[in-house]
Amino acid sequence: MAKVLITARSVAANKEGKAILENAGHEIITHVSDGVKSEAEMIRIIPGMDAVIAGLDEITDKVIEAGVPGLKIIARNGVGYNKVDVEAAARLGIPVTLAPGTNTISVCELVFGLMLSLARVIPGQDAQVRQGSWKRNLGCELYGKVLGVLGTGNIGSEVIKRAHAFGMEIIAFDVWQKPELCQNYNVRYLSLDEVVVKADFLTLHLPVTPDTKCLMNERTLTDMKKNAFIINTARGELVDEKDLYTALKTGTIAGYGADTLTQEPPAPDHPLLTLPNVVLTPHCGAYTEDAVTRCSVTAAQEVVRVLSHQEPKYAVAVKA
């Protein structure tokens, strides 16, 4: 019997997953909290352990040495792992997985609840409401307007199905292009500046890497259409807070939606959340039943076939 230490609360809380844990006769720990794990919190509870399912918790290069010499896999219940030290764990012989595919849909519809809210004002207009008010606010439409998307890949690919039901305009940048995309979605591929300036809605679907870390900037957002909106459901390390908050304020462009914060949760005084043209949710992009199950299933799957000693399907390849 293997000891499984399970810190995502979705999964500590999803049956499917945890079933095929014990149905393997492995047994499960779980420590689970409000917030992500510091790396001091890893450290203390990792010992001893077979493998963790982790959701956005510090995995550092001393927290997996921490679980050597018996840490035999890190799962992760989504696709993100820049929270893993992947070169710590390849150098240990310990593969991190991830669970592709399984959140695409509920991140993707998530993309246009943030869309319609900014479009159509919802949050503003509920709140007002609520405090006796019936005034309206005037919004703008989804169809017609140019929806830019970076990042093409599942998540961003399945924007661009939608947003083609819509009746968008839909342009897109990606260092990998898709075809039938262009083909059956009537999707132009442009650079990345001339999307950002051509843009209504600019939705961003990309890695964070040292090309992309703060990506939005000053110099993206003064290129953007005033009338223009950012949804970002990805990462926040994407866009620069500090020129983000300027340009939302001086109306270099009208809203932001983000699922995605550089700190989360943010500091109480955090300038974001004095904005009206910001719509914020707290990174549940992939927190539906739905997807919580097909991440859970996943992960639980992965951890099952490296502790029968088998290859993991969908382990991070780590550069030599």
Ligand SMILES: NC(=O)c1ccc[n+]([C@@H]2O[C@H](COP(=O)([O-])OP(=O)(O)OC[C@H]3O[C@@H](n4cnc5c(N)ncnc54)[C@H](O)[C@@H]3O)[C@@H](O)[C@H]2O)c1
Contents of the next structure:
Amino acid sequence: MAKVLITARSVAANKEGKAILENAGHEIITHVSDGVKSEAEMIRIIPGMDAVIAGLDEITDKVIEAGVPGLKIIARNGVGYNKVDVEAAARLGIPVTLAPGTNTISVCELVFGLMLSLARVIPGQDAQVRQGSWKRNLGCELYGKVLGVLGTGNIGSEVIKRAHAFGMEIIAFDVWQKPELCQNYNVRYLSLDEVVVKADFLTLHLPVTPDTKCLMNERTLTDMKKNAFIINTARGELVDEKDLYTALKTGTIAGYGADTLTQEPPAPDHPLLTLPNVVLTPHCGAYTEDAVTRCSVTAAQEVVRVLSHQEPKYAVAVKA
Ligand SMILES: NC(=O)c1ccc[n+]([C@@H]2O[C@H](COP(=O)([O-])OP(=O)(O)OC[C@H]3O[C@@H](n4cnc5c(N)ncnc54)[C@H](O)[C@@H]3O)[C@@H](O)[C@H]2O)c1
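Swap state to the form predicted together with the named molecule from the form predicted on its own:
Below is the whole assembly, all chains and molecules, this chain first.
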């Protein structure tokens, strides 16, 4: 019987993922806490484990070395692996696996939650009603509006399908264009500057790279329509938050809806928290029962594969 350590809270609480491990005859040891686990904590709990299913915990070279010789797989319950020293794992012959595509729909649906929240002032009106007011805020429809999509990868593509059903006109920017989106959903690929200028709603679905960091800054924000909204479920670093605050405060753009900030959680005095035209969620894009189940199942299946001497399906490729 192999020992599988689960440090990811959502996986530890998920019946389907755990059933896969138990049915394969493995023993589950859970260590979950409110925050992410430090290197010291991981070093304390990893010895003697055959596998770990980890959240955003620190899996440094020292943690991985502490798991040797027993540790055979590090399964992440997501797609990011910046907290895992993949080179150290590769050196020790331990695969690091991911759960790609499991949260795409959940993040995509949150985009529409944020978009409609901004368009119809839902959080603000809810707060007013609770305070005894029946005052209405004049909203706007999504129908007929121009949706600018920056990044037409997994999430951006799903957003496009649903935006088409809302009757939106869709323009997009990506280094890798998908002709099927143009054929099926009338998407027009344009330059970044053209998308920024024309969009009524601009939704961000790019990774953070040196090319995309602070892509939305004083210059690009100033180019936008005054009644435009930005939705950011990707990463806070895509936006210069100081410039964004100024643009929102001075009416350069109409509103911002985000699931992610540069610093998470934000400092209590973060300027964006003071603005009524900002809607924020706590990086919960992937946090649905459905996505958590898909993710837990994928991570558990990877563990079972590796512990039965099969190749994992979604191992991170490490350059030699
Ligand atoms: N809020 C959440 O909980 C949550 C969950 C999952 C993913 N995300 C974030 O959402 C974003 C998109 O995720 P995804 O799964 O759709 O990624 P993806 O890799 O499928 O798509 C990214 C797209 O960006 C394009 N791209 C990359 N660099 C570019 C550049 N310099 N210029 C133009 N285009 C570029 C790629 O060609 C690709 O089409 C990522 O930032 C990811 O971290 C957030």
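Quick caveat: nothing in here was measured; it's all calculated off a predicted structure. Residue numbers count along the first chain shown, from 1.
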Could you say if Val107 and Ala89 end up in a single rigid part, given the chain moves as two rigid parts between the two forms? no
